[in-house]
Amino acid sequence: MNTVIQPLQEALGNRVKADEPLARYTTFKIGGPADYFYEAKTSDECAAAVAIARKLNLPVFILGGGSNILIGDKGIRGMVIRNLSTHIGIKGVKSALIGEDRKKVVYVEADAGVPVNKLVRFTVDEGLSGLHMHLGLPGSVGGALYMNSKWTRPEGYIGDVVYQARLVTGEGEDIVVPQSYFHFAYDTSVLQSTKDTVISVVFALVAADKDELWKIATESITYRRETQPQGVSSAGCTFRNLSKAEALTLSTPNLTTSAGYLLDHAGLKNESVGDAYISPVHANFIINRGKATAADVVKLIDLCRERVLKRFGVRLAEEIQRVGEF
């Protein structure tokens, strides 16, 4: 097809495809083609694919579970690597003083392509706390690190329990970095401003009562199912919630930090553009009825922003990540 496909296939085999449509690989079911597309089945395959793409000066995008992203209608230039690596294992155990008690800390390693739900179920079955509140979180481990995914019932961030991670840098170097490298914050990590690719992650988890962990995990996923739209094509929450400081400064109604509350009370539920519409269940979710385009979603996002700004004086920031060309 061109001079790039040949060296890619020589290095990675015939699983490399050109002009692969991406919509079916995302939870939104929206998106144009990737110039080059490869499914990595192991962490080493993922690392090798990133390295060869860097060597060929191709932009790289890692596709995990396909949630929380909106891919442009014109697709993604360069190399899209769909990470299907699924290894999870216990890497080590030690005793540590936590507060006034000595507890068992277990180090669990997971490939970046592992679905978060699979990892959570593994750790809860092992009687390990730290990830149990994330049951029901869509997407992959790598994506969760990228966004520092969170849950609030009880509050917990993925980054809280990261011990170290294996990365391939923008220069193609394969390195291991500690938790501090990521500068985790609300909905953010350093990965959003670098060209690093997460290959695998080690989590430091504390031994706890398995039955109690399952109770909390079940409550978390039940709450998600009761308050969020289910069985639909959506990327998840469209906008970030406000910080408590922002809510106080902007004097939101009841000092709410909820973007969904502001969208709902701006009358945006059921609003639509083309085949994209706002969920009647939760106003912070945009749903694809079947033929929505990225352009439809962007227009609906703009409508939401304008109406909330006019009604409450709040400029909502997107949580959804736009990828590719629009």
Ligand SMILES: Cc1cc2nc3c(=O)[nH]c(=O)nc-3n(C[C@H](O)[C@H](O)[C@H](O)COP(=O)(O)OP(=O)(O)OC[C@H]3O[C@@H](n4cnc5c(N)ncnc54)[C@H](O)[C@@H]3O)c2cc1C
Given for the second form:
Amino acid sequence: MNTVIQPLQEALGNRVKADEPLARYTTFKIGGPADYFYEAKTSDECAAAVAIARKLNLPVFILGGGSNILIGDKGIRGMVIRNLSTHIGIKGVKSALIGEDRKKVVYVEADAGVPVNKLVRFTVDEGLSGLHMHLGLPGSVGGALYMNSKWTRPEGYIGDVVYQARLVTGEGEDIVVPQSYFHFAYDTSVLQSTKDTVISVVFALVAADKDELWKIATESITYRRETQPQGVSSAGCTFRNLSKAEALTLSTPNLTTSAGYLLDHAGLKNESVGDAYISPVHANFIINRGKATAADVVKLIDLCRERVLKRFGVRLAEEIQRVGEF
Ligand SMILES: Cc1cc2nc3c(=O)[nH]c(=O)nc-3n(C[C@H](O)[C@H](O)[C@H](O)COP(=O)(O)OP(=O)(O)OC[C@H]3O[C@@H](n4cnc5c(N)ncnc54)[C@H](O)[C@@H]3O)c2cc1C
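Could the form predicted together with the named molecule be given as well, to go with the form predicted alone?
Once more the chain from above appears, this time first in line as the rest of the complex follows.
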């Protein structure tokens, strides 16, 4: 191990740590150690850390806000780079015909490490529409692109307003790609099948009434508070919702697409394994009561899957990303 920490520290300084416990960097508060761990404070530091890790043939895992992952109890082999880059700024403005109206389109650039909430507040304060419904979404811009994170009231996907992004590819190329590169779909982007690291993103946002945007943003937060468990350690929704076509084919009760509804009606609220339990508020949320392990969560996930399959004939797919060794 020491043979690797030395060149890492020579390149990146003594902020590189070995055997760093990762639970504290996740919203689940679960997970073993990273072999090597580095917090990148700027996008250039992030790109440099990816480059040196690749040069040393270390597997790389980019950690954003840690709000959609379950890290295994044995941790992550190779290098974990926690992206804390912070820059947000306006990159350009143009006038464009949208439908029948001429509107002001503003290009906002954000580092991938920027918390989505900080970016949303910036854009709403600037009177820019497109990200406002995501107020309250935990995590970073990079994680939101990876997952194409979404909100349903009103419906919006992060990918909808991406204009272009700067990436470092698995081969070490530093490139700028357009929105079409990402193949955004429900809970999906191309990043899930490449080794690209997002360094920064440009969003194309349309000028709109600031008060109206704040109203919608505030409604999102209120809805979250009313329907999701608060002040607990979780990774958000455990399972993906179904598509409308799946709900039709499987003939779910009331043709629901909601994984939470199926879990609730399979009697899973309050079920537990060790310190992991299913929220009584929202059945799609698994909560760590304090000392839950990744193994506990996996057992609970298996129990959910089995019960929903038996009761409704539906195979639920996980939304949470499992990372590392279990
Ligand atoms: C209370 C709660 C509420 C939530 N509500 C929602 C919701 O309304 N809608 C929704 O869609 N999700 C929701 N989530 C899930 C989660 O917040 C989102 O998926 C979020 O966008 C993940 O971002 P992150 O930075 O935390 O990613 P992480 O969990 O850190 O990482 C997720 C994946 O993204 C990759 N990644 C991160 N940064 C980069 C980068 N720069 N380049 C390449 N890959 C990268 C990681 O390697 C990992 O594979 C919720 C979670 C919680 C805990």
